[in-house]
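Presented as structure tokens, the chain that follows is alone, the form predicted on its own.
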Amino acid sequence: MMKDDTHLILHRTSQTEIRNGITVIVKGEGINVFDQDGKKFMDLDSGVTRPVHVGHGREEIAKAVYDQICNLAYFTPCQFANKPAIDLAGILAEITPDPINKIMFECDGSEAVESAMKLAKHYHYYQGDKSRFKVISRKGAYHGVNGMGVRALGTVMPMRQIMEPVAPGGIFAESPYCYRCPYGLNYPDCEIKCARDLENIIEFEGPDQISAFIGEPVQQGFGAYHPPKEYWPIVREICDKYGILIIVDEVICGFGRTGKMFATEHLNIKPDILTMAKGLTSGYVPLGAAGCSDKVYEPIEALAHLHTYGNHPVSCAAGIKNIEIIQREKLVDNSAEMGNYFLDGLRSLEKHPSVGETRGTGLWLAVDFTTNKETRAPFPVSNLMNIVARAKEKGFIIKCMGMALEFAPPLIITKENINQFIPVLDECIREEENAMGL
């Protein structure tokens, strides 16, 4: 265990957690990881931040990285190009939803979001709309924590509030969280008010000042929440009316997580700009990307932007091999099939008094908890964390998000893996409910 005398600073980890001891993961193999004492854990959130789509320990990707380092480890993304970046951009132009056709590479999802916002700003600038700088996000959204991106952060609030004042221009709409509707309405009688209210926000803020609307196809902030089918087409119609670009954030959803190569395929809309990361390399090396349509790119004479490690040849080589594995092993299809099977298993837990809703899109699933199924009363996060701890003690790594437990396993998961886990989760929930007196 890592103790508090370490020199390492951990992200989003309290001093109390460090004093209690932090698990050190030393090896990954398939769907499992091992700590420094040799204890095996089934990794049901793909490295917890969900990037490891092809599973742990893929020697093919390691070899691709090694070969590229030996050939060309680095060269600038400015006024020079490299072959892996050119090749990966071509692959992404083929597999991303229409009309995405131009790609730029960054280090991670936060940088991809930042770059997407810069692309939107550049587009409007070169169109003569130099006053457009505001970005509409949603309450409950997560779009990374870099400079421009943090202004769109609608969840994990201390991550934004501690850093305030942030870049101006962040606007927040309500999210399509039907289980706990922010308006107190019920779908479909609500007439999708959360989407239609977007027009009121635009009118209030000034249409000529708004650059883009950014949203995740499936939101992580509430735990893998898929919106009603009408939501995104309404958003698209309103944004088109006011000349506002749509940035679809596929950092988590992309590369098979939701049972499609990209979750945008579920939405029946065409994005102007698309962000990617995580499953792009399955986390083996850092890489993010922002893609845009020809319509967005063509007016931009020169992108006033530079990151040292942009278009990195080694990361792009890993991305090429990773996508090859996803396609060759039909992992997108497996995500859809195993996602349905996993969801059926989670639905068997709805017998518990604390289980309010089970949901999932492909292999991104959640169990939303409540202390009262009739009123959908909030569930204490401390008790949710107790369930996470109980599962870890029994050899399973899971996480909580909002008032839900979230599951995003590697896309190689099998029915046998799922059958092994569901009874354990059942036991963990029952133990916590007994401790709470539910």
Ligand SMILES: Cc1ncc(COP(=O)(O)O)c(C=O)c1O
Second form
Amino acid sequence: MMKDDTHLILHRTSQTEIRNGITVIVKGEGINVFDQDGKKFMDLDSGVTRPVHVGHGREEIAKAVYDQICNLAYFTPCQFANKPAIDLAGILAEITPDPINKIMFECDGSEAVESAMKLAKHYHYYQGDKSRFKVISRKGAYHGVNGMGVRALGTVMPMRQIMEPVAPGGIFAESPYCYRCPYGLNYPDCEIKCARDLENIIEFEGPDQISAFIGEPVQQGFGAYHPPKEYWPIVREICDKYGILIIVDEVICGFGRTGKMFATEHLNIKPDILTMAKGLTSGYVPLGAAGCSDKVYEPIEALAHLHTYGNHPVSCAAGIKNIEIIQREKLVDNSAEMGNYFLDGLRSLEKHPSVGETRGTGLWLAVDFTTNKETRAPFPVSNLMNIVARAKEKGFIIKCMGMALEFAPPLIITKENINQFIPVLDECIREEENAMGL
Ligand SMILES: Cc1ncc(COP(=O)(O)O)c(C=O)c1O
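Given the form predicted on its own above, I would also like to look at the protein as it appears in the form predicted together with the named molecule.
Time for the whole complex; same chain goes first.
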């Protein structure tokens, strides 16, 4: 256990949690990780921030990284190129949805989002549209922690407030969270008001000042929420009317998480810009990327941007090997198949009085909780965290998001793993409901 006598600062972890002791993970193997006392956990959120698509402990990625370091560990992304970056950009141009065709590499998802927003701004600038600086995001959105991304951070808690003031120009639309609709409407009678309202927002903010709309295909904030099928085509139509670019943020969804290589394939739209990270290297080394269409790239004379570690050859070598594994082992198909199986298992838990909605897209799934199924009343986060703690005690790592439990296991998960977990989750929910008197 790590306590407050070490020198390490943890991200988003309270002093109380640290005083109570922090589990130190020392080893990973397939879908499992082990702590320093040798206790084994099934990792049902792929390293908790969900990058580890190919599972833990892949020696071939280590070998690819080793070979690249021996060959060329580093060279600038500015006025020089390196082979792994060229090759990975080619692979991504091939597997990302049309019309994404040009790729730049950064260190993580937050930087990918920054670059995406800069690409949008450059595109407009070089067209002579120099006043377009605003970006529309959605309440409940998460797009990372850097300057421009924080501007698009639709969360309410301290994360946003502490970092304010952020770069000006952040505008927020409502999210397509039908289980607790922000307008109090019901789908489909709502006529997708959350998408149609975008036009009012654009008119109010000034169409000639808006550069881009950014959104996650499946949204993290409420627990793996996928929008109704009409949502994105309506957004696309409105954005086209006003010359606003669409950035699809695939940082979590990309590389098979939702049962397709990219979740955009579920959306029935073509993006202008697309962000990637996490599953791009399965978290083995840091890497993020922003891709854009030729339409966006061609007017840009030169990108006013330089990161020392942009287009990093070692990270790109890891990305190439990782994608090779995803394709060779058909992990995208497994995500679709095991996602359905997992969702069936979660549906069996709807018998519980506190389980409001179960949902999933591929291997990104959630159980949304409530204290009243009729009114969909909020469920206390402290009780959700108790369920997470109970599961950990029994050897399963899961997480909560919004009022939901969220599952995003490595894409190698098997039926046996799922069969092992569902009865344990059932028991954890029952124990917590008993403690709450539900
Ligand atoms: C949709 C989305 N965009 C951007 C980010 C930021 O990525 P990173 O944490 O790698 O900076 C995240 C992180 O979870 C994310 O979910």
